[in-house]
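Shown here is one chain on its own, the form predicted on its own, set out as structure tokens.
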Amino acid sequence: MVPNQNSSADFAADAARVILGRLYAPIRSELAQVETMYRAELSSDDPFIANLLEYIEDYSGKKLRPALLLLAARACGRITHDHIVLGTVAEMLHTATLVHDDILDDALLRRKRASINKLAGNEVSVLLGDHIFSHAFEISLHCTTPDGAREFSRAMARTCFGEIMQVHNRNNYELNEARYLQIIECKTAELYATSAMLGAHYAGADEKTSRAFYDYGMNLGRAFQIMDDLLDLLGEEALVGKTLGSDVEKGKPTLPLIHHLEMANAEARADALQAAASGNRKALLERLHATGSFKYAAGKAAAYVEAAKQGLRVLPQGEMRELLNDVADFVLSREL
């Protein structure tokens, strides 16, 4: 019997599970508080703010972002209180992020579940990823010195900045790699980079070491990114879990269309580009697949990945090196 969608989609995140629940292995218990907080913080007194930040608590997913906070920790040093504060920071200020890119993209579902703007409209969605970015900051105040509450303010200015120039370049089909990995480095990568630095820099870690792992956390942060870029076109709602085709209905050129666009001649660059414009993903996938887009993009995601991994070597070879470069492998295999 051939499996259908939803029974692939629970086997897919059952095997996601298990994994993961092999690489946080070493951070199961300092994780499950950082758990905690985060859900302890998305409250509120007011019932109907109290059921919306409910209803996003699962936005948070694979936890991607304090895990590796918590893994360069482990890596360097011991895990203190702080890295627990700045675990649930880093987890806030992605749900937050979440929030306000499915108002961006119009998206209607999240997680398998309708997103919170097709629920409660953009206006209260807005506020509402507002809101999580303000107390996120002040719990980032708690920690023994202000360090965690300048850097990721410092990550998440840069963004922004990456979201600005996102939107700004909807439609700009001249847009080239170099611009794109720019824009992807600050919306996607820097909060990865910033948790991974942070996790090293408060377990004591030297400059040296904690820039090494900033360098790790933005080379998995790229490759997340393009293997997303890579769903979006290539996935199955079912699968994934969200609304897919977003990047080509906004106008967004992501790395497979960029890659074609630079290599197509001018007859074919034009029927790519009016595939993307109508809506005709089908002819635009097989445009991408004839020039070899897709497999581009993956071939960088991989190359991003083995530089992270090629980082890693400030740290003596063992068990949590290997595990933090399975952890990036982990990156390249994802249906999330």
Contents of the next structure:
Number of protein chains: 2
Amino acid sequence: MVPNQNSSADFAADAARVILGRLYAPIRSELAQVETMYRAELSSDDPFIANLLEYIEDYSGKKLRPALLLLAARACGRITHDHIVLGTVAEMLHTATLVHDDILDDALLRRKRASINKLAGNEVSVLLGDHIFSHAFEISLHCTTPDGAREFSRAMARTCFGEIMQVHNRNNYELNEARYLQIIECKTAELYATSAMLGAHYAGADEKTSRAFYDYGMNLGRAFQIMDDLLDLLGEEALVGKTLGSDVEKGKPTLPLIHHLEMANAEARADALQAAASGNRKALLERLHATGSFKYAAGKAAAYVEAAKQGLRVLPQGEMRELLNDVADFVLSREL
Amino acid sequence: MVPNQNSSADFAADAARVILGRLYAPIRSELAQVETMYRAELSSDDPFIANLLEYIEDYSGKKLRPALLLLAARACGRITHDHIVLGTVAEMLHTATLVHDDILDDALLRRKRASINKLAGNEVSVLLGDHIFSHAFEISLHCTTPDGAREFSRAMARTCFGEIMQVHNRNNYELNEARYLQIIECKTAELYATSAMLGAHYAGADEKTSRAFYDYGMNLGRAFQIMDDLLDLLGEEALVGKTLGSDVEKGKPTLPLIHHLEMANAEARADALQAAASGNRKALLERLHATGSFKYAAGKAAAYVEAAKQGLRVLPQGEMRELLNDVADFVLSREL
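Could you switch over to the form predicted in complex with a further copy of the same chain, since the one displayed so far is the form predicted on its own?
Now the full complex is given, and it begins with the chain already shown.
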């Protein structure tokens, strides 16, 4: 235990808030509208449900998905009411997946508070997630065209596919990098990509530009998940406010370990798997460092961030393109 | 154990098949199209997911929801491709709720086979249900108008609300009949009502007729759930192919018990609750019989069936109206 763990965590959180404050500046009032609509839609006349939904509101964190959607809209044209609706939908869908993820992970904490499954039980969590999913789809149809509803439902089906694949590959230490990438593209990046694409599309962007924003979100999502998996191995619980280091315990091979196992000879491979199986974190981390596997994973994340930026060259040079580049860079700063 | 339990169960199932064969005759080829689309949509290129989805296909039983949708369409006009899509959606949404229900109930059996949660674990079941939900919403947008998608997402949000209320009222023996009704309207009847309504609406029915079909489905759904709850108390496992008698064990008060508790004096009330708590099924059933509580519940179901038929008077007299009356009566025949 590090005595000033909390203050260092607070410092990191404060730093992130400052950066995000700057990045979100061009969409501040619209993001506030999303926030208002999100709170209004996550409410109920029934006091029991209202109470659960109020608790869940705190699951909403950096609002990266609605922010991407709104920033893409700002970069391509005018932000409309459709964007507010779809930003709300993106955040609700993300919230619903978190509610269900907590059941899967048997998580105790979420954003430093008891997770909803610990508070209200698995049954209520399954149903509450379903309720939020259904309601999100319902309000996605309040837009002037059904494109957003169609794209988000397609994205969610793919997200679930990725999550199922992840569970299916638990304890599969033969998992290669290509398959790992496919999983994170589905389970994480798809919702980023779709959010960014819809932001552009509903601002009147042409097909090519909308597609570029899809790719931008996809690359951002890949980088984000690789960093998230790195943090899970390296990080400390207080820094991110959820139960950590769980990937190894749960037999979930992520990029650093996959890289290490690909680099290692039979003996070293057996040693690493032994360290993972026995929960000898320190020994495992030393091995991964020795093969440069953390550096390798961080390098991959940086390459995806670079690809995200390259893709944005379809936009005219200017303030919004710069800002979207900075948003991409922010994903790497989570290494903090 | 009754030695010829299986053959009596088979007899009941055969009898139901014969009746449904007649009731579904006017929509036979369209229901086959729904079946084909359902199987096609519940498939995957990934062998692991394909295997799970194939297993889940068997969750589809009497196909009452798509049948209601198609029969309403036939009664109001022409059956279109939209109806095939929405019939498929109705069955997929129902399947998704069954997948999640099995987690909630910790069910061991579903249609006489191991339930998916027993086969693949709770995690995969949560995600598979989510995948089917999302995919159902996705294909609902293949219709010529977004009305079906909007109504089904609204209905699903209400369904989940009802299920949450049900969990919340576990072991609440103060639950009154009005609240019980509200729960079953949400968790069961809403999807029937919406299916019937959309069948009429997409066949070109006017607002009033579509509304009448909504009410018809709502009354049918109320009757269906009341009968289902009766069967849970009275039935035998082999007769319905799922783990039974679970309502009492799970502290879920249903209409016969609610009626009995309302009729009983303090002492009789305490005795009944004691019988329920100790799992003394025989004593409990005797008490419920003594206050006529099963008859009361069956009478309520019959009254809703009658209301369903009355509401159909907006249709011209004729073959289809007769048939829809028979469909309503079929719900009561489950008492078999």
